[in-house]
Amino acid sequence: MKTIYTLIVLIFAPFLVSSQSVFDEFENDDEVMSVVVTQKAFKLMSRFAPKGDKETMEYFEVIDQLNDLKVYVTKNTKTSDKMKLVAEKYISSKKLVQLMRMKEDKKNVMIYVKEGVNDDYVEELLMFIWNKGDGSQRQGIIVSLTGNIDLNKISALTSHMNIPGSEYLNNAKKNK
């Protein structure tokens, strides 16, 4: 009987582990502000889409296609450096493709994607912003979106939701 339980655990373990993200460790860090929106929440939001307003309807069409949104923000130097290392390792291990990078003052913005069904859609969008400033200027931001993401519409949605770094997604759309 123990052998059967062990076999069942070994078969299903990869599925259980894959539902978690390497970025989840930052949720319990007191130095990190985090926001996590699940697929269930997106589905619930899409049920309340007002009828008639075309722009709002487009937002809800995009929302309905999302699996999750995770945002992590810190101004702690050590945590920011750790976020950078975790993001770089994740990007490499998942073989994400760079969509855009930008350097402005001491701020580096990198946007990576996992390609989707065509050039306009991606399965995953990862944005990492790392500000190398000193003291209160130091900042690390990770934004992770998964689902069937329309690059032509996602920047408007993230701007509407006031997601940190959303202004860079509009540039990424133009550069794709």
The other form holds:
Amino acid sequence: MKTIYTLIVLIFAPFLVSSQSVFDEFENDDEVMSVVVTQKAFKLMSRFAPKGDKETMEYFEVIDQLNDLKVYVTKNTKTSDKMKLVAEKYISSKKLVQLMRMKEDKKNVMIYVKEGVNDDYVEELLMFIWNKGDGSQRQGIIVSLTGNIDLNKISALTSHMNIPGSEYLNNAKKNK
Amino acid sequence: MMNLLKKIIYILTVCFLVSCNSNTSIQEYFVNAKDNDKLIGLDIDPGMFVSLKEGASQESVDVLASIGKVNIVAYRLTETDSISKAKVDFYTTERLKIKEVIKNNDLESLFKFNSKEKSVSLLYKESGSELIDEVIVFAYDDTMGFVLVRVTGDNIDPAKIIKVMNSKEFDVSEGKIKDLIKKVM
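Having displayed the form predicted on its own, please output the structure of the form predicted together with its partner chain.
Now the full complex is given, and it begins with the chain already shown.
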């Protein structure tokens, strides 16, 4: 009997460990532009680190600490509504703490974090931008970043990588 | 005794057949693609373009040796002004086929970009701690076609590649690269 239990656990363990992220569904959505960078990539990138000026070295130090980066962008009304639902559900289920909230016109920007070892670091950062405007203004953006994230440095990196919403990240740190 | 041997052979054959049928390996895909006239196929030995300068360090020699072969399979949609339905159909099925092959080959994803008509994926196979045995790049654009690139090697060390590239201990023959591009285009 014991062997059977062990077997069952062994068979199902991989599924539990590599549980799919809630945002994965957007990757296969035609209306969504997505970018996913994995931890392996960040680790490899940090191996490419040139020994150079301080600023570049700092970039690579930040990169080395990152796990996953996921960016989803849509202009579709239905999909952006769905993004909002998924993001809100995720925020409450993971008990993320709000770092910043901003509203201008029909645009909402929310940044949530999971607090890390100290004030400067967070384990997870989730940014959700939702524009309720009509037509071309309509937009939904989710940026999810996990790892050991230094809030002081991350906005410099994300803007360097051209990640949408980086400008808000910069403000978020100042407000904290 | 004979019976047992027969049984073993039978089981082994079944196992072999099952394992063959389940997934197409990337290697198999490239071999099959060679026989397909519609696809552009290209096998490159990096040694053709890159040669080490005299007195290059052992490290540079090792790094160049660690990179084995580069295989490329591509399909172009924009050969003529109008793209026929047959071409689009071929492009679509082949693209899905490659996606499936990549998915079934236990590769580690590094980077993925997806949008309505464009996609780029970068995957690799690790041979140990941060050393690389295989790199796969697959990109497609619904208006242009697709390209699948596979770099195979033996314990490729990304850190050393950078070091060697900075050392300027090698020559790259641009002429040969240009010839190759002309041949394909």
